[in-house]
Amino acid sequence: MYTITGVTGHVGGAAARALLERGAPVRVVVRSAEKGAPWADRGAEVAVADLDDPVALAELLRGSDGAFVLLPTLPTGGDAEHRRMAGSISEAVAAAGVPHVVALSSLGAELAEGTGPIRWLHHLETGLGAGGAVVTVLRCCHFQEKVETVLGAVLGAGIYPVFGESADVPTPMVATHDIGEVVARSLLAPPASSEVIDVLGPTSTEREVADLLAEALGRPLQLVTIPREAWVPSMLDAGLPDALAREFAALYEAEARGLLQPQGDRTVHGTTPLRDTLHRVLAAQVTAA
């Protein structure tokens, strides 16, 4: 049995689907039975628990051959809340005696400070590593689906915002579908010892992302680079809580300083073209509307 958290998100959902398609037994952890209903229809076992409840989570993890865990970003949560949830996940994995766990992380998570919200992933990695399980850490580059966070500006105002001084920096971007495939393969064929895998994807610039979006929409987009002093105010204007806006500003600063680099034991490359992901994201937006 493989226990998967975060199935209502991109990576967890892709991992669960990949395992089910291979005929593997899957238990999905959700916060309500309603959220688990689509997975029950797919043949998964559904378990209800909160990630910040280590006792309940450990009970659901017990007996798993392997598990996939991630640390969600809490919209109104600060440093203490995220660290507490990371500790809860690590505690539950250790208490359940899960032999192998795959953890979603990010480039830069080897650093304890100076990376904004990525430092919480450092805390998760450290906690899992101390628990006795074989840990496969997936340190990922940018998600291709990150464009979802700016679709309001794209569709509403025809603007593609870039939080940086340049829109022409080549950056690897990986589709979450490809990450899910890496999760499934790792769970089905666990390593003999813990490892860190850098998960990268095709390289694009933000200008290329904007051009592909404009092409898919059939209308021009105005690319706007947002200077450092406007990062936090721009995010506050978009509705982000102050604490979270400042965390993301610290993340953008870390990237600008070149701190988010591959440092793992080996590298896996996703192959999904960015154009395919953008078309899928836009199609989903139209369906939701």
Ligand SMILES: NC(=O)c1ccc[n+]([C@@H]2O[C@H](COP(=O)([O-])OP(=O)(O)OC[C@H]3O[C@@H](n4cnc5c(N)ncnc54)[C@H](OP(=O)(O)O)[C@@H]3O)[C@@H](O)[C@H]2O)c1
Contents of the next structure:
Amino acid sequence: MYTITGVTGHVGGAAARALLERGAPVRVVVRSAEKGAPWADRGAEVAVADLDDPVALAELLRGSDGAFVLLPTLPTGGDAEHRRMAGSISEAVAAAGVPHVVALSSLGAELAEGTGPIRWLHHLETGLGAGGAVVTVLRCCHFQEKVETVLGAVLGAGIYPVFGESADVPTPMVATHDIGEVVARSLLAPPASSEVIDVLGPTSTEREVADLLAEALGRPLQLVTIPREAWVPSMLDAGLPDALAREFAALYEAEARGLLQPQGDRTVHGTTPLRDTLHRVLAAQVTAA
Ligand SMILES: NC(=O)c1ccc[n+]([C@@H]2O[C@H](COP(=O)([O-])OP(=O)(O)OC[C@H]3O[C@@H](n4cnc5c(N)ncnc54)[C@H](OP(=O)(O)O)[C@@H]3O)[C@@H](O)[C@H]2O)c1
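Mind sharing the form predicted together with this ligand? What's above is the form predicted alone.
Every component of the complex follows; first up is the chain already shown.
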């Protein structure tokens, strides 16, 4: 049995789909039975627990051959909440005696500080490593789906905002579907010992993302590079809580300083073209509207 957290989200959902497509037994962890219903229809076992509850989480992880865990970015942006949840996940995995765990992480998570939200992933990696499980850490580059976070500005004002001084920096961006495939392959064929895999994807610049989006929408977009001093105010204007805006600004700063580099034991490359993901994201937006 493979237990998958974050299944209503990008990577957890992709991982569960990839396992179910291969006929593997899957238990999904959701926060309410209602959220689990579509997964029950696909043949998964549904378990309800909060990642913040180590006892409940350990109970449903018990007996798993492997598990996929992630640390969601909480809307508060609070340091203590993220550290507590990372601790809860690590404690539950250790208490349940799960032999192999795949953890979603990010480039830059080898650093304990100076990376905004990525430092919480460092905390998760460290906590999991201190337990008895073999840990496969997936340190991912940017998700192609991160474009979803600026769709409001894109569709509303025709603006593509870039939180950096240049829109022309080539950056790897991976489709979350491809990460899900890596999760499934890793769970089904666990390594003998813990490893860190850098998960990269096709390289694009933010200008290319904006151009592809404009092409998909069939109308021009204005690319706006936002200078450092305006990062926090513009995120506050967009409705982000203060703490989260400051965390993201620290992340953009870390990226601008070149701190988010592959440092793992090996690398895998997702191959889904960015264009495909952008079309899928826009189609989903139309369906949801
Ligand atoms: N975006 C990027 O470019 C990027 C790059 C590298 C790494 N990452 C990392 O990837 C992770 C996010 O992955 P994702 O995009 O796949 O996630 P996501 O789509 O944001 O989904 C988050 C998932 O976590 C669940 N969740 C939230 N709070 C929970 C709780 N208290 N208990 C149980 N489940 C809870 C959500 O369930 P509900 O439906 O109940 O809310 C949802 O299934 C973060 O750690 C981020 O730092 C992101």
